[in-house]
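Below, in structure tokens: the form predicted alone, a single chain.
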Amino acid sequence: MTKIDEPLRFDVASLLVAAVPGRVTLVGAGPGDPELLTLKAARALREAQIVLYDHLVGDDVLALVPAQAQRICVGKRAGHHTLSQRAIIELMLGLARSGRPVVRLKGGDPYIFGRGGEEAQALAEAGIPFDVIPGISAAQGAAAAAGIPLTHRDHACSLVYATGHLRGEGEPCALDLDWPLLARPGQTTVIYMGLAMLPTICAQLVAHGLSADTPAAVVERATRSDQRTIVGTVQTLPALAQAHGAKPPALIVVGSVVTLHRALGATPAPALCATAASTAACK
């Protein structure tokens, strides 16, 4: 299988323009684990020639991508980027105006802060026909396997989905979110991409009204063998993150519902939560 490591010395300049340019299918490719693509995204793997994909796509995944395809690294991390968004567009539309399918693989959904969107809005524009296969999201997927539902009647009503990691094209800019929605009781609010900040977001929900007691929760690597859940309040949560060491890619759960995790909780590796005096393991 050919695999670009380094897409940067990729020369799009250099692709030829097809009287037809190729479609391009946008694939979400769920949380992690390789049982939870659809059937749809498998069989658009199956039968890709170009795939460009993200770091959060596992090697698990990549393997239903045949070998004699061509497989291009575009994805980003915290702190580095292996391609800015806009090369990553710019080599999408150069592959597909020369002529060939290309499959764009996003980890969970497209459409759910992976950028998906802005990338058909630019295949669009260019007038290159395009494909979306929605995938199931981080958070569905880390709420099945934690044992930790998004709502239930006794918890919560309404569900809030928020992103903790605003940056433009390589330069931080201010975490602006809408605190006192966020901060609603009644509700599961799911902050993706927030690891890095959780001191701030739960300074700030307490700061707009929340009780620090309420139950919060960093699911890291959800539905993967290696999946771990820790578990405290909004006022414990932090220190106990970095206590254990919590690193991306990781979700941050806050509302009544993350109590359910003990009864309802199947994960791989036991969860870590907060005991009157200090942390303990529990399940």
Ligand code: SAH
Second form
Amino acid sequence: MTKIDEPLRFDVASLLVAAVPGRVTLVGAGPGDPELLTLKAARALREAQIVLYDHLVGDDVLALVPAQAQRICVGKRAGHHTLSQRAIIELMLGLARSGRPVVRLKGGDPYIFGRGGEEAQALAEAGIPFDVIPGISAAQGAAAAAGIPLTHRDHACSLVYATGHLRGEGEPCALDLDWPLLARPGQTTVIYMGLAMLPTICAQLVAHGLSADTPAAVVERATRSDQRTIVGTVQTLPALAQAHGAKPPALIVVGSVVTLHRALGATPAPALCATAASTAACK
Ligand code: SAH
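Same protein, different state: after the form predicted alone, show the form predicted in complex with S-adenosyl-L-homocysteine.
Next comes the full complex, this chain leading.
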């Protein structure tokens, strides 16, 4: 199996342009557990010739790709971009124009915070045929695996997904979210890519009217064998996450549905639960 660790060695300009471009399939790899791939995604991987994959895609998902296929890691991890988004798009377009079918494999669902929409736009503008195979997004994987239903008639009748990632690659800028919307009671708010900004996020939610006692959790590496859930409140979660050394990939879940974790959580690894008063580890 060809694995290219330094994709910049790839000279896109030198690829021959075929009369008919290859089809690109944007595939959602799901949140981690390879059994959460759709049947369609698994088939696309088994039939793949070239796979461009993100850092979040696990080895057990990549194991479905045939040995003779070319696998190219295009990275993307907070602060460690193997390739810029522009370069990823250029590589994908160049490979497709050379006439070969390309699988673009992305964590979770391609159209949820993965910039899959921008990649699809580039393909459409370039006149390259493409398909999108949806994946289970991290929020759904985390909800099921951590025992936190995202909606529940007694807790939340709306659900908001937001990103805590600052726009622009590596440029410092303020986190500009719709705080009044995110701070609404009676809803569940899930924040992707927010761990680095957790103290700011929690402070802003309280500043915009959310009770500091609102249950909140960090779900790390959801659906993987080393999944961990850290439970507290909007007030306590930043310190708990820091004390327990929380690391990406992780989601922040805010809302009273988090209380259901105690009864419904059946996580592979013991969860860390803490109320405002206690930081004891528990199941
Ligand atoms: N398209 C992806 C999200 C890409 S953004 C999806 O639909 O899931 C990357 C962010 O997703 C990470 O920073 C993290 O916030 C979240 N994420 C992805 N996989 C995760 C996992 N297994 N556990 C927790 N969060 C995860």
